[in-house]
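Here you get one chain, nothing else, as structure tokens; it is the form predicted alone.
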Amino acid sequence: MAIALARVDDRLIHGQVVIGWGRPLDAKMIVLVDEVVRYSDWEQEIYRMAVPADMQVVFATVQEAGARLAEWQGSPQQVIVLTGDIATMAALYSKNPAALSSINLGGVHHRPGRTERLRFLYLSPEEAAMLNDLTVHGAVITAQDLPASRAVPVAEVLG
């Protein structure tokens, strides 16, 4: 499987993604799916600075990424697909559920309206409903901040 990780992390590209996940997975590409970052040269440059030279970064909208999921799934390279929120991952999942059958919740932090589920995972009722809907449609979702941590099944997270 070339899409080695489909992750929701509101910090987007940072050390935990690049070093914590990228190295153990031998990822050669990060696809950052974000409607704002896709059109911001300044933000793209900042995120590229966090990535080693041998790792490619692709910035895409949901529509653009959705059109390329099968390509990345068939790639000989290990790919990380990254979104900053659950709604974006849900929209992307709807484009090609088979390519994103497993989803990792890695960092959804505190904001008004969210309640703590794990130390790195806070959810609003709407986000919890989206996760439940994704599981009903076949997604396997776990919360896991680092590869060495226990993968907590979403059913346990949602209680």
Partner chain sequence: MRARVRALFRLLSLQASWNYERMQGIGMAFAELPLLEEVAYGDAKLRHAAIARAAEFFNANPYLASAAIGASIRAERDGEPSERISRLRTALCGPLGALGDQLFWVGSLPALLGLTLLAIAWGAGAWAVLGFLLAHNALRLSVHTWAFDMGLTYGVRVGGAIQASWLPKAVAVAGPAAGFLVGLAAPLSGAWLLERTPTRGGLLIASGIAVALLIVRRIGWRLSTAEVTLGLLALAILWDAAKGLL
Second form
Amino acid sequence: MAIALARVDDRLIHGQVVIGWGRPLDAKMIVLVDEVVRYSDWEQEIYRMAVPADMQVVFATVQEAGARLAEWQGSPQQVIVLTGDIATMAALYSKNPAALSSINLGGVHHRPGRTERLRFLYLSPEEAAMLNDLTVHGAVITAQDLPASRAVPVAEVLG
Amino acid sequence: MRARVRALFRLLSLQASWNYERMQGIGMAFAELPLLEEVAYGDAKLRHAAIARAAEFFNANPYLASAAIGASIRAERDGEPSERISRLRTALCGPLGALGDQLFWVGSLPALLGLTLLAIAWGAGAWAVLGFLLAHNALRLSVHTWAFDMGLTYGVRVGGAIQASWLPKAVAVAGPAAGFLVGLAAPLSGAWLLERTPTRGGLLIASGIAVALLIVRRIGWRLSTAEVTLGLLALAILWDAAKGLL
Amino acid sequence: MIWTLWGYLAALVWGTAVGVDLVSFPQAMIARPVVAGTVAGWLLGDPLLGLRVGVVLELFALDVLPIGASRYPDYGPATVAAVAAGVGHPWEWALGVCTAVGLAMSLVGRWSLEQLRRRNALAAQAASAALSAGDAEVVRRLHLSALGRDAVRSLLLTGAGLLLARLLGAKIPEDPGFGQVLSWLAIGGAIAAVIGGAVRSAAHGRRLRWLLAGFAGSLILILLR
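Structure of the form predicted in complex with its partner chain, given the form predicted alone:
Below is the entire complex, every chain and molecule, led by the chain shown above.
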């Protein structure tokens, strides 16, 4: 149970997360891990806007989220953990590898320095190296935008 | 005022230049041009920076994107720092997308289509279609302008303002309404299409559908029902053609 | 079969308009099969058929969730072609062939949309320096040329659809028996699609309960009739 989805998505909370994954997983909580949003109340207002009333949103720094991963993992509720980039997910993973054993790459979009790997996945060389490092440390990483599409193993993306 | 109308009209073409890199970015910039000319009419450097920001990656529900334009124009007018305006636009993408998708794509749109199919099954014919177009576009255009004005009024605080508005309540109702109306329309529409079919044939089809649905649910095909149906139809037509040749 | 020049041209113009409506402009939902089909039937002189074909393809289209950047079939020009295929035939046994034309063209439409988006991306990449510099003229040019590109896409797609309609329209069985079987297949598939799609997007909770309530109400109404 518990942490049903740990996802990297630079759009953070949006339709694919709330409707696409939230509904079929029956998730009741979204944890948004982002160092800037954690201290920006107007941005928090914006991200809250799209979340249905029966879903709770928690904003946390990597430090705060890392300390609570075990608690969420043991919770009877389904929890979605979201980060906006791979570096944040990697930092979070190092806090508690057991709680985040599988990681979903849901959307990392074009930016100078990144090259296209999949339609919804653009990676810089540093990010590719980080993913490689995570798999070496035992994380199971797949790229998949929606539950109905194929989960592409990270080896295929990096290879 | 004229700039507002022009921007709202241009925004109806938001997704024309959609692409995987900037998604709706260029469409957003195109719609914003008339407004940006007003905000920074004298200062070319300011205007160019604002246009470049406007053309960055953006993707939201096209019917709610006007809120982001309103909010960033307000922020540009208030002289907010560039970094903050970019963050505002980035932050708005996902939530406006999710709200709009729930309100329109899986809410009012299937609900109105369900109603239309019901009306057709009851004999309303083309009038039902006309009613659908009027109702959908009246709703869509009023949300389009409303969201723009919300953005323009509240700027970076648009999130809290929309959350406190009627919109989340409407979203909560739209989903169940869509479920109910599509559920009501599906069998009645089927019965209408089969009205000249003898009962035995109708029952045969109904059980065929049930079996097909169970199979699809069981093995979770990657193919859509439309693709499977197309395959079956093509096989049947080819078989018939081959029979004629023999 | 009624293939007047004016009817053909009108269908071509209408198909182009609904193709552009889907994503580009003005997204007024004339691209929905039930709208595109009804108007196409009226333009081609067979409103009854247009409405029936529109409803069948609408049931398939309701199975599509246009969320995020996911790929979706383009049912607008496809529906125009589907109606054209059956014009002049009794709808009871033309529906199968019409549906086949419509579904096939909707997949061609999906492919053409991907090509369009790829071209738009290339154009945007080529102009990326000018975009970063905030050149208003480049924004205007990129956007309007993409709109024009979609109009060309929709025109070609409708033209191809009308050709396929012409070819397969001749295949509509003279013998009502086989035609009827094809139509049942199409209608069965359509109902399976709409129910499958509704259940999938309802998934859990309140929405699913309302869906089942609607479904039960519908069955009761059918039995009472």
